[in-house]
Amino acid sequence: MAKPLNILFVASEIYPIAKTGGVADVAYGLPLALRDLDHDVRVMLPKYGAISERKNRIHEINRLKDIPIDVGPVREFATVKSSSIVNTRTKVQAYMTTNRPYFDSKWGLYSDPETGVEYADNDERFIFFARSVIQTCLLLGWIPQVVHVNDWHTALVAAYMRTIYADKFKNTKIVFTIHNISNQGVFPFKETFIKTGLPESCAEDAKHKTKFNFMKLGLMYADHITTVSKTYGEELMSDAKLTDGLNTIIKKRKDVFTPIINGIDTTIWTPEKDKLIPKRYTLDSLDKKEANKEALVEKFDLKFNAETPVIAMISRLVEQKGLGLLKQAAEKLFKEDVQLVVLGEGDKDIEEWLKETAKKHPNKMSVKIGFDENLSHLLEAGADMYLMPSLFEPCGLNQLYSFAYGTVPIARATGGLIDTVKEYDTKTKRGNGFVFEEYKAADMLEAIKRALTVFQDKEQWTNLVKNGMAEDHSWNNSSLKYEEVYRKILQSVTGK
């Protein structure tokens, strides 16, 4: 039986310490799901100043106090403090930095939540984070086989290890993964490079259209790169549009390159066991799910009606989610007999014409503004249809989310939403869900209404939701892809 492995999992955000988006989904459940496998996995994050230290029990380690660290010519101080991520099944050690002016004061994760405007340092606090990644396995003397680092708030802890520490680091594995090749983490070139202290050998590698580029050392540095589906993995290495032209480093490094789709973790995404839904409910007890329909309708003021479709979105509240669609095909939408509900944050105009819309159409839609996590259960649970329209989609969680709480995703054919969404037929009924495959709002109310032409149909309805709940989209088997990922990078090391 081969052995296990030390890995640590570094992520500017992991559930339910801190959250913006699917990565802190990932940076939870994934961890757990090796520790499962008895991988002796700890977590690292920053401590975002909204981040209560009672309620997530953070506590001090004596031997990471007053750690000195250098941005540039500032010399700051990080102080780790620990605290842990758990599920019904297990517990992983989550590692803090806390610093007052990078992170304490901020309430934000990386923007001004008044303004939504990102913090002009950003890339000082992520330099500070990551070499504050370093030093805490150097003074606690446990330098893992594999370190796992994502996007590009994380990338640069590769840099570090194969550069100014790679004495210390030298039997250590990088694994680095793409969430979202959107945002690369592009400032100055010359301030930035002068504040992370690499050696100037390393200046090509950071650079990138004259910018300084986070990811893009990520992906220069790195042992091994994945990415989170199928599909979306060959958009990175043919869309120059896309990935701002990086998609040629990752062809490059195609023959060390794995996608492995996401996977949700069931102890907390289960109907059967949920905590936060009215009313719990299986594959073969589909009826109680309409209890919580009615307290979803209800939640957000609008007419319950059994026979009226509910259509709902969870979403950042921004373009790329297909945002843009929605406004040009809602007159036409609330013609038909059809509610939707929307939670979400993001874009200020976005919200602004969301909330107009609602007031317009107060009996088909309502709108919560705000992230919530709890509420999103309820949508989850209470809706017949999750609207998930994206102009690209890395992997999408709650197409996943969707399926296991028996609610039919409308998706458009990209990246991971392609990889698990399949066309219904009701011929032979198979599929789990509606999908469109140009970003037109035309293409996606057709869909719509497809979905809401099976709806009418109880058995066929049945049959549909059915499929998508006898779906396995846990960690299972993607945590045993990233191990296998492991393993074989760390052979050049272990000669096994």
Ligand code: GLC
Second form
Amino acid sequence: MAKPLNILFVASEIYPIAKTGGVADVAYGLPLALRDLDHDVRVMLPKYGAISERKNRIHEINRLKDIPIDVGPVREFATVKSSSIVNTRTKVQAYMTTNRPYFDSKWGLYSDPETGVEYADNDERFIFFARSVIQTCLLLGWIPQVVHVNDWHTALVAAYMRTIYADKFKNTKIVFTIHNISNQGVFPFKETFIKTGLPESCAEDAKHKTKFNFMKLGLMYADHITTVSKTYGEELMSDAKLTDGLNTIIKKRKDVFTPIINGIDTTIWTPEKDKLIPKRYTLDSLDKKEANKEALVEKFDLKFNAETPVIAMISRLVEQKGLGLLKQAAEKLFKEDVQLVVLGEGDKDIEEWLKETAKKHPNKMSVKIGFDENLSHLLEAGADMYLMPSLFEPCGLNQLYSFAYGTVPIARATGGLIDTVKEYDTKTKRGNGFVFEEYKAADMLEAIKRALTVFQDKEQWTNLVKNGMAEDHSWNNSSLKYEEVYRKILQSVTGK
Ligand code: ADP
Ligand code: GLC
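Switch from the form predicted alone to the form predicted in complex with the ligand and print that structure.
Now the complete complex, all chains and molecules, led by this one.
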């Protein structure tokens, strides 16, 4: 058997410690799955103000106190603390960077929860965090064989490891995963570059369209780049608008670029074992799903009718998620016999529109604004259908959770949704959802209507539901693919 590897997985959010979206779920499920494969995996993230030390059993580490870190002319101090992430099978060590001005005093991950405005010092926060990652490895004397960084917030780790700390990390290989290229960490060039302390030789690699670009540094300095679905991988190489021009760099690096579809952690997202839902069920006891539907509808103050299909959405309320289409289609949609339940937070205008529309259609639509992990499980378990009309979607996790919970996705054909959601065919009885191609409200409505029609035919519907439930979206396959990437890039390290 091949020797286990030392892997450090770095992310700006990790479930259940800190989460705004799917990156947190991946940064939980994948390291635990790699641990299952016997690797020494550790994870690292910032400790934001909202993270409770007690709830997350966070402890001090003697060696990692008051570490001086320069952010340009400012000297700040990091104290790195210890926690862990666990599932029913296994446990992974977590390191968390604390610092008062950058993290502890700020409740939000990237923006002020009150105003929704991004923190003005986000460049400094993630420069500081990246440097704290380096210092943690050095002070622990633990130089990982693989450092796996994710999205712009952690991309700078790659640049530091290949420049200022090149000597120390010469045997370390770096993997950079693109979860979402629509956020690249773009800042005024001169000011931010000075704050990084990177050598002048890095200036061109850090610059994109005259601005400082965190993501570009990850793309330039990683040994291997991955992304979270095959189709998004193709989009990343071909779509200048989606990538704001970084596609040319990704294309240049295509020999070291591997798409790997996300998995889901089946100890958390399985209706058979889910403690967060009123009634557990399996593919063979689907009748029990209805109790969850009833609880969901009640929770959202709608009237329960078993025959009325319930459509759910759980979402960051941003343009990416296709809420513009919902806005255009809402009046027509509510002419149908449906109920729509939405859980989300984000853009204040979208929040307002959702609340107003729900008020206008009190029997048809109900909205809860906020982030509520527990409630998200009830939505997945209780709904009949799940709407994902994304403008773009690197992978998407809720369609995968929906399959597991026998909730049928209605999705736009983009990115990871293309790779996972297949139109149901009543003749062949194959397929697991409903798909529309163009980003058009009329096309979305058509797809919803196709779903409503099949819903009327109980035999067909059960068949469709079971098709999704029978699929395996666990990390079992994808974690092996990551392992393969790690081993491949390590081949060039002498003695490995
Ligand atoms: P993205 O990462 O682009 O937001 P994904 O589909 O990959 O999209 O993952 C979203 C994750 O965040 C899912 O676990 C989803 O259930 C969760 N989520 C999003 N919004 C909320 C919310 N308001 N409350 C609870 N969970 C949410
Ligand atoms: C990003 C993407 C989403 C993906 C998630 C995890 O937030 O928007 O599609 O599932 O990352 O990779």
